[in-house]
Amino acid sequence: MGCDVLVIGGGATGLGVVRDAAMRGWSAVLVERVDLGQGTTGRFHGLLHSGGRYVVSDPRSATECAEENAILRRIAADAVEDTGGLFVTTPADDPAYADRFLAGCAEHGVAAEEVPVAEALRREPRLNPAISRAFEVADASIDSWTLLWGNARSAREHGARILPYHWVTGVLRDGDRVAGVTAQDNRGHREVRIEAGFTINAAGVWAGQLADMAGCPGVTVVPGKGIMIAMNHRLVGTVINRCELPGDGDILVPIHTVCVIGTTDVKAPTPDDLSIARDQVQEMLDAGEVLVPGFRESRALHAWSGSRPLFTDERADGAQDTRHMSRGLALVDHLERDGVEGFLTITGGKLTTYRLMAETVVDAMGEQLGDPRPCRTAAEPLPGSEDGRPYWLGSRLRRQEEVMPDDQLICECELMQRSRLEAAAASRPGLNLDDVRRVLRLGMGPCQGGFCTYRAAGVLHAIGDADGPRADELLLQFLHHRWLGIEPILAGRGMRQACIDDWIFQGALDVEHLPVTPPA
């Protein structure tokens, strides 16, 4: 297989890069070791940053976020819910910070306006009544998977090929030039060789490992691990931030039917460390209590962790404190740095700035090739966002009401219809139930898959996408993965729901004795 541009990494940045390159007329291929968005992109809190969070600690990131926030509202409206945002000074915060925050917003292009405390409490009645100041900003929530699928679909429409479940096993070198990769196709059970005129490393928190494989050592991407917890309904309708320097548990994001508290920030031993310590769970619940009194008594649905890609070049500095590393994007020019042609690394940044990261690295590629071409991604909307209308929370219910008599409901919590599951299976044969979760939100609601998982496995079997043993494997695999996010938060009403689910799967379905071994 050959192409002009090979992109490694199927998160937001990689998909933004492959879309950008394809739109500029280059033949482009993307490889991802698992499913799209299975890394950091699919494991964050859902905040579309206004930039306010960084106006004092990281001004460059603040400006990047403010500018990209406005662009994503135009080109990815279908993925963005315009919740608005508030920065509030709680009794636990330094009251002097509020003036620094407001001055920083004005200096770095972040729109912010102080609102009376009474007005903030009118908008958000559950908010801590002891707040002393409040500032309105342009925060929003964003569905990362809707954003990903929109980029993937657009890239394909412009001729790109996207290859999930292709694990890079080697980087091809032709003297001082990177010439492509070899990869293991884990669905087709074969090795593929992809020769490329140019290779872009957009592997996120794994980018340092890819750079090592290309013979460019010292590109260190520190995994800054954070945990997040979804609560079982919206405690607030607006993104709430504490008005202080970025810390742990100081963001509460309403997204879809839940809200998410986040996050911690510690250096992880490896990018694949997804462990969740119970003391960190308690830390998040305590932090939520500062924003919304009674938070601890609310039911926690699910906990997960993800690692931010925090770039540090061993040849430039040795910073190791993840909280104080820049959230700005980092472009590594391997021709300039290592004398290696045809290879660039783009890392750092955040989901809000993924499009800018893609534009930056594709611009740099064009300059190296002596073939600069204009970027159009800031102007052309993604498929599904052409009308510019933002996501509306009630849209799924309205859609369900329209088809209710004719379309079986598989997942009541997330209003997922049978027809949508069948369509997903037809477009991506061989998908597993975690793939279904990423596409259609299967099992992400209050029952956490207790009532819908076995139905979905049965539908995949009924339509011939999975034989009996395969359907059993998919069910066990999904239950195992969901349990990893439920076990750390088991208490109170969450414990009771887990017991009901356990009675269904162990008592009624006896899944423990299915004659199969679940895939990892």
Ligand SMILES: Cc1cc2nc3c(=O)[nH]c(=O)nc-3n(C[C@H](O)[C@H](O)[C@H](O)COP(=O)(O)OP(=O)(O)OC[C@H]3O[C@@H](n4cnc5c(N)ncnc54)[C@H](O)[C@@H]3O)c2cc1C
Contents of the next structure:
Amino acid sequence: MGCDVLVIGGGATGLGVVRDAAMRGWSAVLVERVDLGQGTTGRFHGLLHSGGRYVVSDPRSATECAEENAILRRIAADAVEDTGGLFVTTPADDPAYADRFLAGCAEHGVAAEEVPVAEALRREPRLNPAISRAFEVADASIDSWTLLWGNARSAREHGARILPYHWVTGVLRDGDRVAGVTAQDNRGHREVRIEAGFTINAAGVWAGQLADMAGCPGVTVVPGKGIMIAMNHRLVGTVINRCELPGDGDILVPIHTVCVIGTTDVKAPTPDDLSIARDQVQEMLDAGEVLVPGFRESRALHAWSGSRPLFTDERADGAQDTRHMSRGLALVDHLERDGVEGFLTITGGKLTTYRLMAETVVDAMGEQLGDPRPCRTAAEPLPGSEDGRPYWLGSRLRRQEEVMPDDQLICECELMQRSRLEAAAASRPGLNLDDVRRVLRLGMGPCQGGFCTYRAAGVLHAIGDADGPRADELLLQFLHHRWLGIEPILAGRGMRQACIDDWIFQGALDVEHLPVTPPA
Ligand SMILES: Cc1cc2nc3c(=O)[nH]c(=O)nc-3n(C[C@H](O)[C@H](O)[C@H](O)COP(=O)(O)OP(=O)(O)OC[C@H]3O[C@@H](n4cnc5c(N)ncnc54)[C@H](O)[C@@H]3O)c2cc1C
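Mind sharing the form predicted in complex with this ligand? What's above is the form predicted alone.
And the full complex, kicking off with our chain again.
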């Protein structure tokens, strides 16, 4: 297989790059080791940053976020819920920070306006009544999977090929030039060789590993691990930030039917370390209490973690404290740095700045090729966002009402219809239930797959997509993965839900003893 541009990594950055390159007329291929969005992009907090969070600590990121926020609201409207955002000074915060925050917003192009405390409390009645100041900003929540599928669809429409489950195992060199990769196709069970005129490394927190493979050692991407917890309903309808320097558990994001508290930030031993320490769970629940009194009484649904790709720049060189490393994007020019042609790395940044990262690296490629071509991604909407209308929470219910009672509901929490599951299975042969979760949010709501997983596996079997043993395997695999995020938060009311699930799981269906090998 051959192409002009090969992109490694199927997160927001890689999908942004492949779309951008394809729109500029280059033949482009993307390879991703697992499913699209299974890296940090599918494990983030859900915030479309206004930039407010970084105005004092990391002004460059603040400005990048503010500018990209405005662009994404236009081009990716159906992934964005316009919740608005508030920065609030709680009794636990330094009251002097609020004025520095306002000055920083003005200086770095982040729109912010002080609102009376009474107005903030009217808007968000559960908010801590002891807050002393409140500032309105343009924060929003963003669904990373909707964003990814939009980019993937658009890239394909412009002729790109996107290959999930293709794990890069080697980078091809032709003298001083990178000439493509070899990859293990984990669905087709074969090795493929992809030759490329130019290769772009968008492997996020794994980017250092890919640079090593290309013979460009020393690209240090530190995994800044954070945990987040989804609570069983929207305790707030607006993104709430504490008005202080970035710290742990200081943002609450309402997204779809839940809200998410996060996050911690510690250096992980490897990018693949997704473990969740129980003391950090407690820390997050306590932090939620500072923003919303009574927070601990709500039911925690699921905990997960992800690792930020923190590129060590001169400012942070040698720093151990991941909280203080820049969130700015990092473009590594391997021609300049290592004398290697046809290879660029783009890492760091935020989900909010993925499009800018893509534009930056594709511009750099054009320059190196002596063939600069204009970028159009800031103006052309993604498929599904053409009307510019942001996502509305009630939209899925409205869609369900239109087809009721003809279309069976498979997942009540997330309003997932049978017809949509069948369509997903038809368009993605060999999909597993975790792939369904990323496409249709299976098992993401309050029951966490306790009821819907069995139905979904049954439908895949009924439509001939999975034979009996395969359906059993899918079921076990999915339940096993969901459990990983439930086990660390088992306490209180969450325990009751887990007991019901366990009774269905072990008692009624005896799933554990299905004749398949349980996942490791
Ligand atoms: C806890 C946490 C909370 C966050 N919250 C926010 C937020 O609220 N808002 C925001 O804007 N940003 C947030 N971020 C940052 C944001 O999520 C990331 O910056 C962004 O998702 C990174 O995207 P990416 O595409 O660069 O990396 P990834 O999404 O990690 O993509 C890289 C891909 O490369 C693939 N890959 C690796 N090795 C190989 C290989 N050998 N072959 C093929 N493929 C390979 C991986 O599987 C992965 O899918 C958060 C990050 C964390 C950790």
